[in-house]
Structure formats: C-alpha cells, structure tokens
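Next comes just one chain, in structure tokens: the form predicted alone.
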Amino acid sequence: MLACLRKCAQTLPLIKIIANPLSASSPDIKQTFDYIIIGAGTAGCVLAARLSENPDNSVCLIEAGGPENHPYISIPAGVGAAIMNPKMGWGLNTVPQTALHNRQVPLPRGRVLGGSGSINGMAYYRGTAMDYDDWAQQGNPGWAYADLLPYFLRSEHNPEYQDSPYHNTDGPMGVSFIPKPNRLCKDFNSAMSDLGFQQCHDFNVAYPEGYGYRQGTIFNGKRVSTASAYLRPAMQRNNLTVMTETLTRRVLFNGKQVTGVEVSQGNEISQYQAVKEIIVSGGAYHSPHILLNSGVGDAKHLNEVGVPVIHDLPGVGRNLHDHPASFVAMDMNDSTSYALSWKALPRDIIQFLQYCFFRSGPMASNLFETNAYIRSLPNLDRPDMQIVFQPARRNIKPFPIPLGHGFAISVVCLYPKSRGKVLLANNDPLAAPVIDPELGTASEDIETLVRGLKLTREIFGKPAFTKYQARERMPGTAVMDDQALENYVRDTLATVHHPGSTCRMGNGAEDVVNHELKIHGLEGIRVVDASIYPRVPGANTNASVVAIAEKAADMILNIPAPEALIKLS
C-alpha cells in the first residue's frame, strides 16, 4: 500500500541537502555565513527563499528533521498518517493538565522540512481584521492588518479569486477549493442556514464570519508547504546551503552580541559564525526552548536548571496559548461519508485510482472542506468559536483512516484566556521542553466550548441531518447538563495545534522582541514564527506564519515596507 502511495506522490526534485553526518572539518562546508535560520519550518523555509534572493547573500538554514518526502505529506488525504508519524515529528505531550484531570495531551510538532506546515490540516484562514489592528494599538507599528494584508498577496498564488483585493495569483503558494466536496458539507451548510447563520463565501475578506467552504493549502492534488513552494526553488542556488538532521543546541554571544550556533549532527558538536543575523524559527516550543538553552530567558529559572545567564529576560517561553477544542461524533450506517470499510471498499478503491491518474477526488482533500466562524455570545465584537464539519467518522482510538461510517464536529475556542509557559526540564540541549499551556485553567474558555457543544447538537437536529438516523457516540445521550458536559469538555480537550506567543512583540515586561522583531537587550538575533504573536489570532495559523516571514525578510533586508492597500472602515 505505502509503495502504491509513493507512486502516487508526485517525485521530488534532487536537490543539495547536507545531512547528517556532517564534519566540521568537512572541506565542502563553510563556517560562516551572513545569515543563519534555525527552523525550516514554516516561517524558516520562507526566510530561506527571500533572503537567499540577493546572490550577495550566504544563508545557512538548519533543520532538526530530514527532508518532507514522505508521500503522506503530499497527499492531503494523508493528513491523519503524516501528523501521527513519530519519523516526521517532535512527539511532545504537555506536562500532567491540572484542570483536565490530570491528563498529557499530544502536541504534534513539525520535525522535516516544511515543519508543522509539512503535517497541518491545510487550512488557508488569515482571521479578522481586528486581530491584527490589536497587534498595532498594543504598541506594535507596522502590524496592523492593512500593513500585513500585502505580505498574505505577495505569498498567495490562488486563481479562484480573480478580481478581489483580498487575493493574488503571483504568489508561490497555491491556495484552492475542494473541487468536489462530500455531500455530507452541503448538509451542513444547510443546517447552519436553517439556524440563521449567514453564508461566507469568502473566509480571508478582512471581517469573515459565516458558515461555508473553507479553502485550503492544496493545489492540483498535493499539499503545498513554504518546503514545496519556497525552499525547493530556491535550494538550486549556490548562495543556499540546508542542513538537515542538525539539532541546535545553543546560539553563542560575544557579550551581548551574538555570533553564531552550536549544533549537534550525529554524535559531532559543530559551530557556525553568522556576520550579520541569527535568525530564530523554530516555533512556539522549540525557539523559547532554543534560547534558554542559550541562557538568555528567566535569571532564576536558568540558575535552577544549571544554564548559565547570559541575558536575564523572563518573557522567554511564558504567555503560551493555542485553541483548544472539544468534538461531537455520530456514527451511522449510511455510507456518504468518507471512510474505510467493507461497505465502500469498491468506492475506495476507484478513488485511489482517481488519485493516482488524476490527482482528484477525496484522496485530494484534507477532509476538512467546510467550516463556521460565529460568535458564541451576541454581545462579542468578533466570531470566537469555529465550527469545523469532518465529513467521516471520528475514530475511537487513534487511526490515521476513518473506520467506518459518521461525521463529527470540533469545536474551537479561538480566544483563550488560559496561558502557560515553556521551560527547560535540565542543562542538557538534547532534553525536551517542559510545556505547560495550563489548559482549561481559565473556565471561560471551559463554558466557550460548552456552548459549541449545545450548538452542535442544535446543527446535527436539522433535518440535513436527522434523515441519517445517526447516533450520537460521543459525548452521549447521557451527557446532557452543564455539569456533565463541562466533565466531557475536560476529559476530551485537546489543542488544534495553533500554539504562540512564547516569545511575545511588545514593550511590555514579558514581552521577548520588539516590532522589528528583534530581542530586546541583545544584537544580531530576532525571532521569525508563530511565537512572537502578542496573542494568537482567531484562525489558523499557517497563513499568518507565512506572511509574519514575508514582512521580517523585508524588515531584514532593509527593504521599505509596501503601501496598504486597502483602507478599512
């Protein structure tokens, strides 16, 4: 089966990757480079891309993982398979979860070219216009939405938006619709019609809100990362050099001016000099463990552990957040749904053949092809809950395939109160992050998802969908009150993978770089990814990751911001 797949992944380009094992003395490796990128994830492919442009300029882009070959990161449909895979992740669970009865809860990580945008769910969803305006008015200049609103176009390549000035058609990244969807997401729509929702036709206008189709990160049947659009054109540069399987352990300071990194490649401990940048990518986990490693974070923290300070700044790995989630699941006999089992087997087996030849059909979704964005209360200035429709049944235990038939709901709660904190469990480079997101600490996030909850049995009541006759398998019809369903919220949280704010842009006391991105007391460093949002934005958050890198390779380069160009009401 997995050979069938290989072949049904399209063939990666050759390209000069140097990987482990690597020698220091190796006479085709130079030791200094103008700038170096630690994480090619996301935001790091996209620095990679733009900095390399200008031949004048020698990048060096380090990555823990190896490249994104797998054929479950191309095909969409292998989302369930690629986010699972321990080959292709960091395999982090958070520490015990007080406020949800004890519980470790998985927190998938990128670990391979591309990095989380490698296993993500391919959602294309740049949130409210009001997320960003925050960002500016708590001190950030140059972060408002109008200001970012250029860098999403420069990056989005999407064809099926012709003439809006939300979207663009030159950019690397392709952006599409499911070109034909499950029925079951018709029905969904329909549901949330009869319940007096309004439609969304378009989810990254600045003030989306709304149910509909919801676009994603796939394009001519194959997932597209910043790996695939980015930093495969560009490694055919000479002025590029990648460094898979190469684990930072440390940055190194001159004082407090930094100069370059300690990596390990193998059982080797290598050094590389920066001459004008270090740039720190590795996302809301690994760039706030990366710097304590370093000694720059909390005094007291970093003396307990045995790291020595180079830098007191105790905003280092606090302020963590991500969306946390809870689920309805139904399970029925009819087979409309995506799935596998006996029952369809016949329509599976053409749709994998659809997908081999053609690069059509379900194999070329990410099963997520409609969604809400809506307000739980209606007294609230923005949507703070998405309503995200899977088409397929919600597996009892993990399982990267639907077994069987249904459909589920997850419902998101997009504007946490609950924060926690990244820290380092020892002195040892190699040891993982100690996280705590203190989930469900805060109950208002706790009564948010409640309410999804209640909604969602509102939505599977239409008759969209009581013509299944579905049963609801979880939480059960004996889970009916507050109470019980408060109880089944924390049994069941678990986060969408949309984690930041670690090393938080700001002036405040805890916050870590300013708007410019650069750490605040120290020279020649600034963080590039998901952890400096001042708070995460209410979406996914792949696209603001993207655009985040676009702006900080400007900023980096010295290259003048573009003009808005859309003034908002």
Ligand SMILES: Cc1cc2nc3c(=O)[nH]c(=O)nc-3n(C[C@H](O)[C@H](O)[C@H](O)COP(=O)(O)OP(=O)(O)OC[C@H]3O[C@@H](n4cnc5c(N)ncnc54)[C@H](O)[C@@H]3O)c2cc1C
Second form
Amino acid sequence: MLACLRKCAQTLPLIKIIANPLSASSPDIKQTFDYIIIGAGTAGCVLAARLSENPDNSVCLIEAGGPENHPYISIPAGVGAAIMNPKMGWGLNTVPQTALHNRQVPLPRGRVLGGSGSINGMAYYRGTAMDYDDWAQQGNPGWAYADLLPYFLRSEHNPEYQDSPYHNTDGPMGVSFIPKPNRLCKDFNSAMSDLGFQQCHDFNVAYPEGYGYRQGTIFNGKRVSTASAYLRPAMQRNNLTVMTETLTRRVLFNGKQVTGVEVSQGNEISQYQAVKEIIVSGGAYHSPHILLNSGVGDAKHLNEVGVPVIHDLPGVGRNLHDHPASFVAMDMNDSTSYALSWKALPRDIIQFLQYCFFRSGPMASNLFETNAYIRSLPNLDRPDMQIVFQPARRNIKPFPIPLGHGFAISVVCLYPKSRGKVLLANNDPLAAPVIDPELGTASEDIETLVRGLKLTREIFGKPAFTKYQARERMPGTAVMDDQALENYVRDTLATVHHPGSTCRMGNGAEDVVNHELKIHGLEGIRVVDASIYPRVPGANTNASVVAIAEKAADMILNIPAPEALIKLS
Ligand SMILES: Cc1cc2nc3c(=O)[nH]c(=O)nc-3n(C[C@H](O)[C@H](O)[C@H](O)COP(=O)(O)OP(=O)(O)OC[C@H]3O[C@@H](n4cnc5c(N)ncnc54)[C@H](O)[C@@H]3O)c2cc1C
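After the form predicted alone, can we look at the form predicted together with the ligand?
Full complex below, order starting with the chain above.
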C-alpha cells in the first residue's frame, strides 16, 4: 500500500546538498555566500526563491530536516499521519501548563523542507484587514493591510476567484476549494443559517465573516507548500545551495556585525560565512532558540544558562502566543462521515483507487471543508472565534485516520490574551527549547472557548444535525454548567499550531526587530517568519507568513514596495 502511495506522490527532483567537502575537525569557514537563510520552512523557501532570482546573488538555505518527499505530505488526507510522523517534526511539547491542570501540550512543528507548511492543515486564510492595520498603527510603517495585499496577491494562484481584486492567478501558491465536500458540511452550513449567521463566499476579502466552504493550499489533488511552489522550481539555479539535515547551532559575530553561522552536519561542526546578510527563519519556537544560543537575548537568562552574551535584547523568546482551542465530539451510527470503518470499507477502497488514478475524492481533501468566523459577543469589532467543522469522528486516542463515524467542531479563540515564552534549557545548542506558552492563564481565553462550546451545542441541536441521532461523547451530557465547561476546557485545551511574536516587530522594550525586520542593535541579520508578528493574526497563519517573506525579500533586495492598494471594502 505504501508503495502505491509513493507512486501517487509527487516525483521530486534530487536535492542539491552540499556535503562536507573537507573532513576538518575544527570549524573552519567552509564556504562564503551572499545570503544565508536559516530554516527552509514556509518563510525560508519563499526567501530562497526570491533572493536567488538574481543570478549575481549566491544564496544558501539551511534546513535541519530532510526533503519533503513523503506521500503523507503530498496527499492532503495524509495530514494527520504527517503531523504524527516523528521523522518530519521536532517532537516539541510545552512544559506542564499550570492553568491546564499541569498538562503538557504537544506542539507539532515541521522539520523538513517546507517546514510547518509541509505538515500543516492547508487551510488558506489571511485574516481581517484590521489585524494588519493594527500592526502599522503600533509603529510599523509599511505593514498595513493595503501594504500587504499586493504580497498576498503576488503569492497566489487561485483560479476560482477570477475577477476578484482580492485574488490572483499568476502566483506560485495554488489555492482551491475542495471539489466535493462531505454531505455533513452542507448540514453545518444549514445549521449556521438557522442560527442567523451570514454565509461568507470568500474568506479572503478584507473583512471576512460568517460561515461557508473554505479554500486550501491544495492544487490538482496535492498539497501546495512553499517548498513545492517556490523552492523546487528555484533549485534549478546554480546560485542556490540547499543544505538539508544541517542544524544551525548559532550565528557568529564580529562585535555586533553578523559574519556567519555554525552548523552541525551529523557529528561534524562547520562554519559558513555570509557577506551580505543572515536571515533567521526558524519559526516561532526556533528563531528565538537560535538567537538565544547565539548570545542574543535577555542577558540575565543567558548568564543563568551559561551562554556568553553578545547582545542584551530582552524580547527574544517573549510574547509567545497561539490560538487555543477546545472541541465537541459526536459519535453516530450513520456512515455519512469520512471514516475508516467496516461499513465504509467498500467506499474507502473505491476512494483510495480514485485518488491513485485521478487524484480526486476525499483523499484530495484536508477533511476540514467548511467553517465559520464569528463574533462570540455582539460588541466586538471583528470575529474573535473560528468554528472549525470536522465531517469525521474525533478519535479517542491519536490516530491519523478517523475511526468509526461521527462529527466534531473545534472552537478556536482568535485573539488570546495569554502570553508565554521560549527559553534555553542549557548552553547546548542541540537541546530542545523550553516552551511555556502559559496557555489558559488569561481567563478571557477560557471564557471565549466556553462560549464557543455552548454555541456548538446549539449548532448540533439544529434539525440539520439532530436527524443523525448522534451522541455527544465529549464534553458529554454530564458537563453542562459554566464551571464544568471551564474545567473541561482546561482538560482539553490545545493549540491549533499558530505560534508567533517571539521576535516581535516594533519599537518597544520587548520588540526584537524593526519594521525592516532587522534585529535592533545588530548589523547584517534579520528575522523573517511567524515570530515577527506584532500580534498573531486572527486566522490560520501560513498565508500571512508567505506575505511577510515576500515583503522581506523586496526589502532585502532593495526593491521598492508595490504601491499600497487603496482601501477595499
Ligand atoms: C500541524 C500544523 C497545522 C497547521 N495548520 C495550518 C493551516 O491549516 N493553515 C495555515 O494557514 N497555517 C497552519 N499552520 C501554521 C503554519 O503552517 C505556520 O504558521 C507556518 O508554517 C510558519 O512558518 P515559519 O516559516 O514561521 O516556520 P516553519 O514553517 O515552522 O519553518 C521553520 C523551519 O526552520 C527549520 N529550523 C528550525 N530550527 C533550525 C535550525 N536550528 N537549523 C536549521 N533549520 C532549523 C525547521 O525545521 C523548519 O523547516 C499549521 C501548523 C502546524 C504545525
């Protein structure tokens, strides 16, 4: 079966890897590049492609993981298996979370070309214009929605909205609707309509709100990541070197000027030099981790763990936040939902063959096909909650495919107030970061999720769903009053994997980069990834990271920014 899956998967060109040409035991400088990019994730792949467009620039992209050639990555329905596969991820967890009954919460992150974008849920959202306008108003010129929209457009290949000013067909990232959503999605939309919510026909306009079918970074039945859309085509270029299985230990300095990087390739330690810039794109957990290992961060913390201080910058690793979520899970006998079950086995086999031969059917889906962005309180200025409908049973124990029949809703708090941090465990650059997001420490986050659970019960109480005579497995009918629901939220709260703001952009005491994404007080180094968010946008985060990287590439290459678009309603 795996052989067949492999056949179905994208055929990938061989990766150009610089193997260690010398077997020196001392870390001498091995090679010099104009630009070194640390981390081939969502942002890093965009940067590598854009910076190497000019053949005069030599560009090196360094990635701790391997190539993204596993079928779990390219087949959209393989997403659960990709997230759970230890070979593609960092295996991170939070420290025990005091507000969550001391539970440790898993924090999946891609460790592979494409980074988290190679294992993510493929939902395509930008969020509301207000989020970006807030960034600009907080002292970051050039980061308002009108400034970023050209970069969202530049990245997008979305033929399903031909005449919309919010969409484009010329960019590299393929985006589409799931052609035939599961029947239960129609029921979700109908229940939302019964409750008086508006339908949203496009979640990527300036001010999206309501319920409806969602688009994904899926094209011709396959996942689209920045590795497949940007990096792979760019790898034909002689001026781009991609190093996989290469872990950046630290950035090297001469005073406050960055000079290169020190990396581990297997047991060997090497150094590479950058004459123009180093760009840190390790993601929201690892960018601060790399900087702290390099001696850039809170001097007190660095002294405690025994890392020599290069630059005292207290904001590195602080202000971590992510979208917290809880859920309602229903079980049912009817076999409409996506599932692996005896009842559905003949259908499952046909759908498997359908994917193998035509790259269509449920295996070409990320399984989350409809959802809603709503205001959970009437006085809010923007939707503060995402309601993610799953036309599949939520498994009791983690398993990559839904077992048995049912459906579920995850409610996501889009503007959490809890803030946490990323720290070093010790002075070993190979040690995992200590991640304490302090989930649920702000009571508002828990209250939002409790409101979401109550709304979910209303949704499942509508005729569109009651006809299935489904049973609520979680929270269950014993969990009814607010106190019990709060307790349930603290037992189940997880994140939906959108961490950010750990190298925050701005000019305040805890900000790490300026509006050009240059690290305050250092020369020749920028951070470009989800860690620079002044605040995490109220939406899934991949598209905004792509736009950030597109904009950063222009800034690095001194290409004037496209004219800001006038306000679009
Ligand atoms: C399970 C999951 C589901 C998600 N679902 C969605 C979704 O449906 N829609 C959406 O929009 N967003 C989703 N996201 C979020 C989105 O994918 C991320 O916001 C985005 O990928 C972040 O991009 P990045 O460039 O900041 O970091 P990443 O993509 O994580 O890239 C960081 C890269 O740096 C590498 N790296 C780190 N440290 C080092 C080092 N020391 N040396 C060398 N390399 C290093 C990593 O291996 C990785 O490849 C999801 C994320 C996850 C994990």
